[in-house]
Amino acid sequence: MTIPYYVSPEQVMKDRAEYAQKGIARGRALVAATYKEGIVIVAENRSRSLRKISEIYDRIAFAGVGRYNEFDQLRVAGVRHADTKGFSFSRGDVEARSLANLYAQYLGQVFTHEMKPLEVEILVAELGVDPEHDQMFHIAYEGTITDENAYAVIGGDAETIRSRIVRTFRRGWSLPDAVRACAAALSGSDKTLGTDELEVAVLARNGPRRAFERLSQAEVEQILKAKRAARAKG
């Protein structure tokens, strides 16, 4: 009779994480930031077709780093999900905190009792009525929900690139202001990053029902230009 080979369950989830984190940090990292009027989120991504930052709801964002089939499909699956909601009851019943808890239910489970954990790290972002109602969730690979305040930081080497919003953030700045230091965050001193590596949206509270936007690459071009500009007279 063969003897089944044994590996501790502590060994098992230690395994499952190091593939999901060395999967995740391949990817690029992700910036959002609260400012005046709402919620921006600036990615690096070259791609100018596979979005990383999306729509879900009227006033949910939704952002996604790591393997980009396995977020998309969690994308999709938001979007049918706050659709159903919405329609059974009503548009103010679908929340944030509601589909971030149903993401870390899955990702928990996939990452217990599947053989491969999703490669993900995925951030949910509701505007509210004011800038004390905006929230933002951070759903890890395992799970694991965090409620982050005023800006969050997602994907390869967020530690370092958190470090730097840390610095630069202020409560209340405008949005050319967000940009540029999320931006900024994201290149770090060795490297910068141009207008068709970034992809930038906001959720804005002065506009209409929806209020998800995003920005063109013109848009952007005109923001850091203007930084550029202001440096060189300086």
Second form
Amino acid sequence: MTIPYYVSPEQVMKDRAEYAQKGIARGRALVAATYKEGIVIVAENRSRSLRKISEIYDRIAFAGVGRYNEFDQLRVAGVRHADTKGFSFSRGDVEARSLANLYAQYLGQVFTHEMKPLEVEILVAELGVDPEHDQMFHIAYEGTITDENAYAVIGGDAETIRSRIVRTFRRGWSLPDAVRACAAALSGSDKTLGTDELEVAVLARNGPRRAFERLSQAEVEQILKAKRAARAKG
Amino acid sequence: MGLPVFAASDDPGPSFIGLLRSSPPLPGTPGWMAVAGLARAGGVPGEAGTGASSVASMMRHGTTVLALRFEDGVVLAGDRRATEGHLIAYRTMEKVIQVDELSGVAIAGVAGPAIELVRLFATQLEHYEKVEGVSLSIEGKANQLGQLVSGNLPMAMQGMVVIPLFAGFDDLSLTGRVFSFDVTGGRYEESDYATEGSGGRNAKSALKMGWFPGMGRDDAVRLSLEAIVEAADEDVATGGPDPVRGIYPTVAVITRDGFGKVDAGEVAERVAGINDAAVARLRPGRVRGRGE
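One more: the block was the form predicted on its own; return the form predicted in complex with the partner chain.
First the chain shown before, then all remaining chains and molecules of the complex.
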């Protein structure tokens, strides 16, 4: 007879956390920041069709890092939750906080009860009526939820990127400034991310009902080019 | 409600209606259940004339709507009146409704289910777009609407008929397109124009007299208003322009730039022009706004 060997719960949790962290650390990061007229999310992403940033509802955006199939499943679940809620109550009743809590519960449950934790970190951003009410919820692989009002960084090497964005972030800055700073924070000093390596989307405050909008490669190129021109001048 | 995560084998895909079918009912759902064909209407088909007639007189009906193609897209228009039997129930109903960036629906029939149907249809299109990352083609949208209408067939048998007109700008062929439906959900693409509702027949005659290929936006808006005025003149259930209360027909123009409602000021001005022309034709020598 084989004797089932004992593993302490602490060790199980530690192993799972390590496993999830490793998976996430392999992925590329993304930065979200508020700007004067909304929230911008900039992700390092070489794919043109497998998106990291997407629309959930009128004023809510979703961004995920880590394993694509896992965060994409969460994205679709978020769209389903929001559309069902908006349809049975009203569009105004759909808000990011309750969705973020659902995500946190789900991730927490998978982390403690399933064999394999989800190797993802996600961000749920909601545009407020004014910049003070903009909200960003950061939900980690084990269900920890934190809310941010200025900027958020998720994914591999998040701490280093955060330390860069801390230095450049200014409240109420313009969209081009924000995109440039986020791209620079993702790149670091040793490399420069090109337009084809960036995915950029915004929740724009004074736009149509559906505030989510992707910036085309040409638009991003123009913003980044302005930076290079300014640098050359300086 | 929890986070709607499905196993890969029973994922409802990009369909919002499929999602509703696979989820437990939510508060306040009878409306969409009926519209999505999720609930069977009781009773025997064809009995609408007997026991249902007293209920039918209490149901609000929407009346004349139309759609016509022009050079750069389509015009959708509708009157504003809803009736309950012989009474006017509501004077400011919006029967022309935007469903996504490039398309709109105009509804005729029983108002309650019609409004639910459009709400469900709009949610379905947006849901598909968000889940899949691309919009449905215009034919895909028209087919979806046809399925919703056919899902309503048991209700239609009970007298609760809902017939929409669907029009939009097709970003593949770069033209406006118009689709009409029958009560079974049959979908018919119209090459020029279509009308629906109790005053639809009169409106159609007016469109037939005035429509020509390649007409411009202004001509199309004017013609749509002439058709509504004509229908209101012949049909009691269709509301004409009401300058006393400032209530005018809804007109929407859909082009490659999107869906836009024509503002009430422009509509009022065009209606005044139509009235002046009628006065000049029928009673030459009389000036508008003055008694004899």
